[in-house]
Amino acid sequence: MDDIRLLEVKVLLVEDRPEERVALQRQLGLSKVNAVIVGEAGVDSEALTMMEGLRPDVVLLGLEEPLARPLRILESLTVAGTAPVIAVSSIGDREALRKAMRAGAREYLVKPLKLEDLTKTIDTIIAVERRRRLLLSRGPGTGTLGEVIAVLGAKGGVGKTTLATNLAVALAQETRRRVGVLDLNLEMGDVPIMLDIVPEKTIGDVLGVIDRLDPELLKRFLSSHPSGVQVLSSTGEFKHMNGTTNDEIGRIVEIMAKSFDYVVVDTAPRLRGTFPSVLERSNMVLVVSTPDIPCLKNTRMMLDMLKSQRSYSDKVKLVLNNPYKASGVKPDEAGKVLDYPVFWRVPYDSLVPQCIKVGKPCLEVRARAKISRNLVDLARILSGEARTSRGLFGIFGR
């Protein structure tokens, strides 16, 4: 399976000795954190400058006695609010911790420092600081950013896009709430097959006008579903796509967040096409698999992927869906094959080919058909809307 590109954190190390110097990076190598080591100073005015001039996402400074000299550092580099930081120090009782965060440091790491602790806290605070900025942009009165929900699968054909179309579809119907889709897969996007849609406008129009993107421009791209499901489709044309930036796209996501009260993102098959900036604006990101042993494997990898990103561990949920009328690992030795649990379960219906074919959501064919109610429960749960009838997880052959 190809791997996503991890995002880099950009570290500034601030400390008087060398030798700790050397150690820190060492344990940074060491961590899961992928940490570039943008600069390095000592405790003193020097740390500022570097600051503000190489912008990194996260400060280590080094706190020992006397505390007067690195305490005053740490408060100036956090009256500048670049970046945050760390302390990391020596020195375990509590009133110098306390000191430590009076002046501003967001965390305090107690030597010798477990590679678990800094890795945990880092990812943390990376992740705290960019949900923060990524408020800060919506600007006043913009109101609440939507619910982004991201739909992965680690091969083609294990009915990732059949899901997000009618988890959209299911969340419209469900919530009465505005509903976005957005067609991620830039190569062969299937979202608007799937919904009977024919766009006028494509994220390849979009991208031409990033830089002025707001919700009100965004209208003019989106095409319209009878359910009232608005679709950003793929351009189908990937050469038209080259040079597309992660930031780009991270913009697209968060103005269709401002504009709906619920996104599905349709990503690409395997983790190479999904978008960094995606997986962090998501507030959940269901992973689909099938229960076939080849799929099985390659999910197990993009589990164990996401899974060292801890930022976003704590978002990504296994939908084991079963297309076929029987074939592969049963279903409950599923989560037992991947180390991981299942969240939900999607049951084999005959339904879903016929609904392909037609391009029509299930809930639109057949709306008591055992598919589309599974659907609608899953919209359910998701949305808090109210629990299903019969407990948390999807049953097969409801």
Ligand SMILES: Nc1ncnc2c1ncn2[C@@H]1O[C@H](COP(=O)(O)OP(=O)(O)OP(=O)(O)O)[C@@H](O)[C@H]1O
The other form holds:
Amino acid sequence: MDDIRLLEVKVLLVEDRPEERVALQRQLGLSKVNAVIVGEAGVDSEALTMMEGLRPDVVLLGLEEPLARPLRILESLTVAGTAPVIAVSSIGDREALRKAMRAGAREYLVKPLKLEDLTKTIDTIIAVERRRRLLLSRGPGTGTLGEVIAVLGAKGGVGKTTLATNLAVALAQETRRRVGVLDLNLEMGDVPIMLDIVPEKTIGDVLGVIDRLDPELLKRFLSSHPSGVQVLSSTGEFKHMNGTTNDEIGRIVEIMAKSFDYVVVDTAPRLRGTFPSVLERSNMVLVVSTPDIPCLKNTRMMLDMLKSQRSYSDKVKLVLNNPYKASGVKPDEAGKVLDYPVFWRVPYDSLVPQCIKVGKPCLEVRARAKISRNLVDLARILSGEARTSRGLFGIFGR
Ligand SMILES: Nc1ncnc2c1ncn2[C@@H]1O[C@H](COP(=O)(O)OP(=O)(O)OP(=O)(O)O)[C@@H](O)[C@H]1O
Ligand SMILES: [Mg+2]
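Counterpart to the form predicted alone, namely the form predicted together with the ligand:
Complete assembly follows, chain above in first position.
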């Protein structure tokens, strides 16, 4: 998988004291960032000239007492706006941090620097910048770029499709925005069954026109659900499974994201069935597990693999879904087995199999059911429309 750290990160050091510059250089060298120091400047107007001339990806600025001068330089660098600035300081109090943030620092790191913090901070900033530049390069009027939410599971039958379809309907209902579902369980997609759709066209047809796919053309391949959700289906696309490339799927996700405000992606079990381009483009990756030891073990392996890709780790959220009547392993125990915080817990609800039988989302069959309220709350949290009056009863940990 493409890792952000393979790319060089051009760093400009803005620091008055030579010994501190040497220390920063050494720490960058020891960190996992593939950093290249393109220039060094004092905390004065030279920094601005160098930033504009050298076009670094990120600026590290030493912020020490008296704060007035470094804050002024920080503000000028921010206004020039060619690179994000990380303030590095030995002052750990809130007031200095607040001033630095107000002057435009993207991050504030307190010395002694922890290598892990330095790496994570730069990785995150670079990932955001890359995305921002991509957006800008597309220019205005090229359509929206929606949030992509991928639903993964380390085993079959954990409830991915149940969650993906109901979450999509909940997002449409709660946000009143355009929501698409992409069924990437190419071999055995069952989104159409769960939403009682008979698709006229599927991903197989889209692959035939992939080279000229755009949002307008995509419309021909979508199926509408009464909730407003549009589905790009995939029923028995076995013949396409092996030949489909990561880039082709990446292209479909990209065009879906241009066409909708939210794209929920249902996937095949295990990482083998998950395309890296989907993970890369996703804003959020929900890893669904059932609360039993065999599934938790597989989930742990999946999470470890995703965690090792630093650029993914922040967006990977663990969801415990319980499709069994018995309660299973408790959320905090599950969190321990997985060494990962449980983000959301979906309760068992006997309504789910009934809904699947009739091909209707649970929200439509019984809006007040446990499962419906739970997924509406999840939709509100994920969309940032967290105006729930019921509180975040489904949330555990972060
Ligand atoms: N919260 C729940 N309460 C009750 N039953 C559930 C719940 N979640 C899922 N189920 C049941 O579990 C079964 C599997 O669900 P689903 O098809 O969504 O899993 P999946 O992960 O998409 O499976 P696959 O890997 O085959 O695609 C379904 O029969 C469904 O009724
Ligand atoms: Mg499924």
